[in-house]
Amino acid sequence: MTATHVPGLPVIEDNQLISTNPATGEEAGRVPAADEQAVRAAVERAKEAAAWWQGLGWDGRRTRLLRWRSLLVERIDELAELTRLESGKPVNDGLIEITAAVEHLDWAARHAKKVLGPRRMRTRLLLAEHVGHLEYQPFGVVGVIGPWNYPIVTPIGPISGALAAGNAVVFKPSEYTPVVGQWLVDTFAEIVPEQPVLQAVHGLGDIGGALCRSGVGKVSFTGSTATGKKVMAACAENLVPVVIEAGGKDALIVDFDADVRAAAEAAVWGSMTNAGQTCIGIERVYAVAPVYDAFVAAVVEKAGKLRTGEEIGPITMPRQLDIIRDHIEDALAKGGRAVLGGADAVQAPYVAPTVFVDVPEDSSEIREETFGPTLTITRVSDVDEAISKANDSPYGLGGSVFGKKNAVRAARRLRSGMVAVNGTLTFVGMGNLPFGGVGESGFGRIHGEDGLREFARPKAITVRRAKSLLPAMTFERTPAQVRQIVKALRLLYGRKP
């Protein structure tokens, strides 16, 4: 009975993976419990799958795959009721999640063609009687490793980005929402149902484990730093390539210039949306000292009128409860002043939000990821010193900078895969941009151009295309032939610029 469940604790019962609400305990469903054999006899199937979907060119799977996009927007009231019935996120907030997705799945569809598309390269000296062609062929099957706190628009990037590059794909949900991930999988299904293209497997850390060992030819991995490691050497027992989205600490940069209101506004947003379980939320800001005062004082005012249970919803997996706990003790214990929340601000499974000042740059609320609703502002001179406080940090995901005369030159000198100027969240938006980190934050892109090249291996292919007039890669090249060569290159690239 859903009585005997932890809220949100994910347990596997007569092979069945049962999901909870982390805020009621209600359970929101169950799904197949995979284990090893299972998970390699998925990727078996989405081998053969691959095959036929690869077979349907760019244009037939261009329109399955906008055809799931409508199934998507027009479903999207159900798939957000039950996001928030297994994850306890708000509807509002899922809608919007859905938004983004569908965006991204509409723009990998529809541009894979002219991304991924066979061209024609221009020839060389060295083999001038020779044709340059470009191709990029997909892998086969890509394995999907989602998170738990944006399970539909986080796995969508990757999913369609391999979908329409022409691989299978098998996907791994999180086990905290491992029936939003089916329901995924059987939408899809709907509108292509002659082959298991999109497949899921479900379980513990084992089976994403599993996955990585299974012979699929790329995995794509969101979640923790710690966990992204494991899945890295997992993948290379046999070398197989990896995507890794992982954690943040991201910062926001307040200027002379700002509008501070504004800059509020999106830091109260950034730090507190979906409870604060955002890898590219912010959880650090440094704003410069003639507008400090105003800034905490603004942001203290709109975060003080989020209700707790309604914009923002409970902590998904309950031992992040304990995580948070400690960072905002430690922040307590080593100077911090809480203006907002501070140490009663954990009442399993919600946290208050909670804003800092004074906070020492050693601190855990600081250094390390805190995946709630918390924030630390800190008192800086001027914008140099905010870069350099921001950057010091081992993850490098996303960041955001409020200001007019230098903020676009700030956001460049961030040391991060992402900036958004006069925003905060705002790249993840943008189906045509890149998606990913530096640093302990992972490599690889997803989204835009190169997420679609991520799922593709590109393959140089050369054809002879006339009788070489100055052979140079054969032995029968002679001397006066070399020479002949090298005077041509003296002429087309010894002259200094």
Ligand code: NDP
The other form holds:
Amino acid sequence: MTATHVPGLPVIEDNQLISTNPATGEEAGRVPAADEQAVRAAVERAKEAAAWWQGLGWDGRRTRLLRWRSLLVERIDELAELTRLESGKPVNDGLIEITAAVEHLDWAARHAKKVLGPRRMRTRLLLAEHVGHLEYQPFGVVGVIGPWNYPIVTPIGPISGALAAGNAVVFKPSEYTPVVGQWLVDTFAEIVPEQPVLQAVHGLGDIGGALCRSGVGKVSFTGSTATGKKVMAACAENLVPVVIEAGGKDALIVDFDADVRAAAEAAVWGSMTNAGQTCIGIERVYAVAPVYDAFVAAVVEKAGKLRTGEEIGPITMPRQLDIIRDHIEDALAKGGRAVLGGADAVQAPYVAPTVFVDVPEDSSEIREETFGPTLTITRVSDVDEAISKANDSPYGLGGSVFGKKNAVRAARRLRSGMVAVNGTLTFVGMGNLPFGGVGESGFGRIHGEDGLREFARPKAITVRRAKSLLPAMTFERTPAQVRQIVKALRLLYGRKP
Ligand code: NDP
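Let's see the other form, the form predicted together with this ligand, since the form predicted on its own is already up.
Now the full complex is given, and it begins with the chain already shown.
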């Protein structure tokens, strides 16, 4: 390590990417740094590996993926410890993250054949003598670009979907968590030693850019909205399709008939878990007037018990501390009141739990992704005002509603890809539900059936099964035959419903 090394800040030395613990500066490990040529070479190798992997068939791939799943379970403690070492994440948070990752891997492995396997389609009037077939073909090689905040579950979502669909994957982990990324690739290679079906390429942002331009069939990106736009622009050069899983500013609504203590517990966990470095973390609460005071008191009581350095780990990325500090200062300058934490909350590399009230809607603490253990609570007159304020954001990733009578209706009206009712972040733990956002939170889906289809191209095939009685799509049809077709059309589709 160099003398100028900052804890948590990755460096490249002698073509090695070195990552360190953000709290202690302890080295987490080193991996070979790639250049553009190495990325292209990895993608070329992956093309061959993809053909071999496809040759294993649905059942062969399922078995291998389930074996990898079991290996992750077997070595869960080792992986959680490595994640703590590299990102500072508390081990218990790491264990829960791996649990969610295993769920997605298991679901994708077990359901790929059913969701993507070939099927016969019903004949339609115009082509009654043909039968239709629909199948979902893999892209070949999928590039996966991942963030550091959940270095296991975020990449495993697209990786498991892409692999189960029959693709090979080239994975660019975040420069902050390359060692965890390499661990995933190495353990997969223990289960699939024959071919490099899953590879990692390491480096800084330019290596992600190189992956977009390397000849991959699709890119799945998870990270900030700003980088997502760069990824999309790079992919646009060759019309490479993309999935963008980007940032968020998720809101939690507390309605008049909510269980206030349960809502407070969920708001604290949803906003402070992983030190607030969660894309679907709760950053804003809108609580209706009758329950507002009790809710604020319960949040302060519960968040006040969290210990910095224990439940609240360090901020993984050093420059994020400046953003969190700016948001706190802006909230205070604009008239917000800190009922917990506040002005001195940022003590690098930690941020103490901070809860604000009365923060104006135009402050950065309300409008921009903070990505720290801070929460704003705003009093609203009713659930309509709560929804309108929650939706007044360029982001739209997840969200949460606490209440009884109107909760599910309110959940539908939130402009976001996912909502938990009387819970928070829960949708990320269900392998059969799609995950993704709207607006500046991105588009496309990982997880569930939609997440599998994201990594395959639908292919339509028609096969003639008989001679045409009423030929339509040929110059050899007669005017009488066309009239007969129109007659049949009137009979079948002409009646008004
Ligand atoms: P970044 O956008 O900084 O980085 C994400 C990945 O993109 C990293 O691997 C990064 O590499 C790479 N990258 C950087 N520049 C480029 C480029 N020009 N072209 C291609 N790839 C590039 O995000 P963070 O890692 O800081 O992650 C935090 C963000 O991720 C938050 O906004 C969070 O909300 C979001 N997120 C979204 C999730 C979702 O599912 N919607 C889930 C988890 C996080 P490098 O690290 O080397 O710079």
